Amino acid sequence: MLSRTPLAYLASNIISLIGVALVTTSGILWLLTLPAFWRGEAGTPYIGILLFLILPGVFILGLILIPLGIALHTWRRRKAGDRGPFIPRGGELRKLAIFVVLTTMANLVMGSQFTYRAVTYMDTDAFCGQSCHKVMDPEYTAYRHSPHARVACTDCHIGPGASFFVKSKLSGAGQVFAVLFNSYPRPIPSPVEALRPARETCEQCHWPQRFSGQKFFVHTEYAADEPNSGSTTVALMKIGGRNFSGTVGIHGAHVDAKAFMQYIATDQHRQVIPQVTYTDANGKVTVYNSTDVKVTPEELARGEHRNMDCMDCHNRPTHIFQLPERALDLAMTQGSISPALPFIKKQAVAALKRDYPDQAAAAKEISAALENFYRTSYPQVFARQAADLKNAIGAVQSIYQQNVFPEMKITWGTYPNNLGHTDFPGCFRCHDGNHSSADGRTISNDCATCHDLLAVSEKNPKILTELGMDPAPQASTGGAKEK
């Protein structure tokens, strides 16, 4: 009887042979790409998927096929009446045992590496934001330009704990199929209902018991006139928290550990709030009903009943989409768009608000529109301030590319931002002066409740001069339109 090698027993049928081929191929590829596995990095998200997800899947499939094939082959032989030995005997058995032990040890090393990298890769920002490029491009773009750009996506969207990790991956599987079959919604809705409570995510870094003090707020707004006239508002925001006298300021009132707020929203985006309930530290309950929002008891019962937390005001802490006017004001204040270019605010707003089929077309037409305006209306500016105009065009194009995504049907104002009340209702969803209780109390809409206004739309606020701060960048001096 001819002696057979251990590998011959493990690949004695077509299914096991395929399994052996898959495991061997995966092992060779693992050795060739070992540096990438040690680093946990890949050149592109798609190479990462290939290395850290598909390759481990092929390896595990191969390991499953080997014993499955042997079991099926043995079952078929028994069914056919074969009563011969199904495993080797004597020296061949020892060789097989040694081979299995050695390959199992090698497979454990590779398998642990594959499993670890698959799990860690699925937690990377590149996987979350770039794998499904078209779908997640808007959110990922906003994330990279946000205050949380160095915070991992999973820290906020999953948080600590194995249960939420598993839940997120199961949810992600459904999203993969939605991408494959092109059945995902456009725009992607904000996951307001699926997010974990802020105390389990946000408060891992932001500690409510340590909120304190006030925030100095300066915003310069530029008019749509020829000199881009700047006016500055300065406010002292009463951020507050807790101090020796108890809870004070915005955070102290809304996230007091000894009191809590509840509200009912009757729309999907939590913009319509007909009822607010406040329970103070002594347990006294006060219900405030809106006199503007008319709802039936049935509609109120069907609404979303929610305990208020950080995300009700800071609903876009990372994925921030600006409106064109505010984005341009910021760019002009920071100097990326020169206010010395006449009518740049007006022309930039007009260019940004046009409808474009995609971002490539937008970039091209924004450049053409601004160049044509200055070439025909201000030829001397076009010639002498060419560098300023080039920088301005690039900044306006960037503003569009960071905020508008035609393919995903995301345009200006698609996602409301509840922080403040300048661009969206925000604070005024409750602080509108129309939420009153049965005993005549009202949720205040007095400006002084949340901030002290030190200057309102002033050209050169005295308070900034007193503090030694520079005023807004100098705008153009205007002048007659050039022909």
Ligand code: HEC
Contents of the next structure:
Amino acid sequence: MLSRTPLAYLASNIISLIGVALVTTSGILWLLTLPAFWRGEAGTPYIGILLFLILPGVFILGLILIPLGIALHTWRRRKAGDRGPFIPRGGELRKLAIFVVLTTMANLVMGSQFTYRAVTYMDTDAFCGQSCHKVMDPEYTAYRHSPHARVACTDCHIGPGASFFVKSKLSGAGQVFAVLFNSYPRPIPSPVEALRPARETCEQCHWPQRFSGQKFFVHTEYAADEPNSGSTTVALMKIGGRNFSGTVGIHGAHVDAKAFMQYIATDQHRQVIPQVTYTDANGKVTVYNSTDVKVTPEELARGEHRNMDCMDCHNRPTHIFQLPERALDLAMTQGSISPALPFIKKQAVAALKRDYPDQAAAAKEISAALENFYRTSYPQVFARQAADLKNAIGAVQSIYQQNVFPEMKITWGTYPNNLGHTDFPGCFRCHDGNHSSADGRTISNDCATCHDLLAVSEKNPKILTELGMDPAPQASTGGAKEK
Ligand code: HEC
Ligand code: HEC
Ligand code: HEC
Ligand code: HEC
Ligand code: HEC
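Beyond the form predicted on its own, can we have the form predicted in complex with the ligand?
Below: every chain and molecule of the assembly, starting with the one above.
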């Protein structure tokens, strides 16, 4: 037998040859894209998938094929009566050994880089939020406009340590199949049952001992009348925590390190809560039962038993979907929609609440409806406040695009927000005055428990003038009175 080079030996069967080709090609491609690998990022999620997931896959497949080919080839020769030698001898063996050692070292370097990058890439916001574009579009869009836009998805959804990391990769594999076979639920269900307890996620950045004091709350709303009359609510939210006298306020009662609250919810969205068990900082246990919601002991046993944490109030810290009235109030307060456009609040709410087949159709029809209204009902406004109208249309279109996703069956109010009580049951799931204990105590629904209301829907709250703050922007004279 002639002396062969190691490559010729490896290439003596077609399977190993394919393996060698795959390893070399992906290795060379890896070298070419090394700068992107070092940065660990790619321009678009699709290039990212190619670079950080498919390329390593091809590389590893190649590595598996080489010995597999040799083994199959040897087995076939043996079966055909060939007595070998199957493994090269002498100088040929030495060359092969050196070749294998060198390439193994190179492969270890490349392989570790490949897997490291693949795993970290799967934790980037681009992969989580954009790869399965349509599926995650609603959550990703809301996230990008939220206070947590710079916090990684994985900081809340996976957190530190190995156990949840492995769990998330396993459930992630299932989700990839759901996307491939188009079998994922629409909308994606919430609450996320397997979400990690807040202690290990939120509290990495916000720890309960830090809470104290009160928060000044100012909210302006605009009426559905011609001048879009504004009125303002001012309150001090009793954030609380601890002070010299012990636990105080909202966070003091709910997330003090020594207190503990467990509740039972009987519906999927945790909106119906017939029973709450509270263990206060001194270890005293009180069970509150709803006198409103009638449940049998079996229904109670079957309900979801949950330890209350940050996410039971802050269930939308980043995927904040607004309601149309609220979103418009905010846009009008911030000035992207001018309150000087007569009836703009009413018209915009009507345009937003209509059913549209998709976001593109919505954008077109919102624009047409608003233009049409001012052209026919307020021709002077249409002519003189053209710039205001154009801005308003843009703002109304983006409110729709950030909150309604027909393809994912997400519309106004699909995901209830538990922080508050005016739009959804929220705090009043328990603080409704109808949850009482055997010893006659009730979970408080006294308004001053949670906030000091300094002004409720007032036109020009005195408190704001006293503090030297501007009242809400109102429609000045101008267009509102003209026809
Ligand atoms: C600040 C923490 C935080 C960040 C950052 C975050 N999420 Fe969430 N996410 C949550 C919470 C809390 C929920 C709702 C949990 C519940 O009610 O059980 C949630 C729910 C979801 C849901 C379920 C559907 C829904 O709207 O309730 C999806 C899907 C989701 N997140 C994807 C993402 C993606 C993708 C990113 C990154 C682009 C991300 N999340 C970033 C906290 C976060
Ligand atoms: C990686 C750090 C980090 C994690 C994890 C995190 N947050 Fe935050 N959070 C921040 C930062 C930074 C801000 C301030 C953003 C700003 O002021 O714009 C913030 C702001 C907030 C606010 C105030 C929002 C507002 O409207 O001003 C709330 C409430 C909040 N976080 C709750 C949560 C909850 C609940 C979780 C867990 C689901 C969580 N955070 C997880 C960093 C984090
Ligand atoms: C019982 C419900 C409830 C629970 C539980 C709760 N919060 Fe809050 N939190 C509130 C309310 C209400 C506010 C005030 C909201 C507002 O008006 O801005 C608030 C405000 C905050 C703020 C903003 C504080 C500021 O001064 O601006 C942060 C940050 C925050 N919470 C984080 C957390 C974290 C982290 C946890 C879990 C350890 C948690 N909260 C648990 C109800 C709750
Ligand atoms: C799962 C039920 C539940 C929900 C939801 C809930 N609470 Fe509570 N809350 C309780 C219980 C139970 C107590 C303690 C009553 C006691 O002292 O025995 C309490 C106590 C409080 C206290 C202290 C009351 C006092 O008398 O000092 C405040 C403040 C408070 N909650 C605010 C809120 C706010 C704000 C929300 C909504 C963002 C909220 N809670 C949502 C069950 C709940
Ligand atoms: C268990 C705590 C709690 C109780 C009791 C409570 N509230 Fe509230 N309230 C809240 C929270 C939390 C918010 C929302 C703050 C936010 O949107 O960030 C709120 C918001 C409001 C707002 C502002 C709505 C807006 O956005 O303009 C009004 C008005 C209000 N509450 C009135 C009342 C009145 C009146 C009572 C008594 C019947 C009452 N609340 C009892 C917790 C409470």
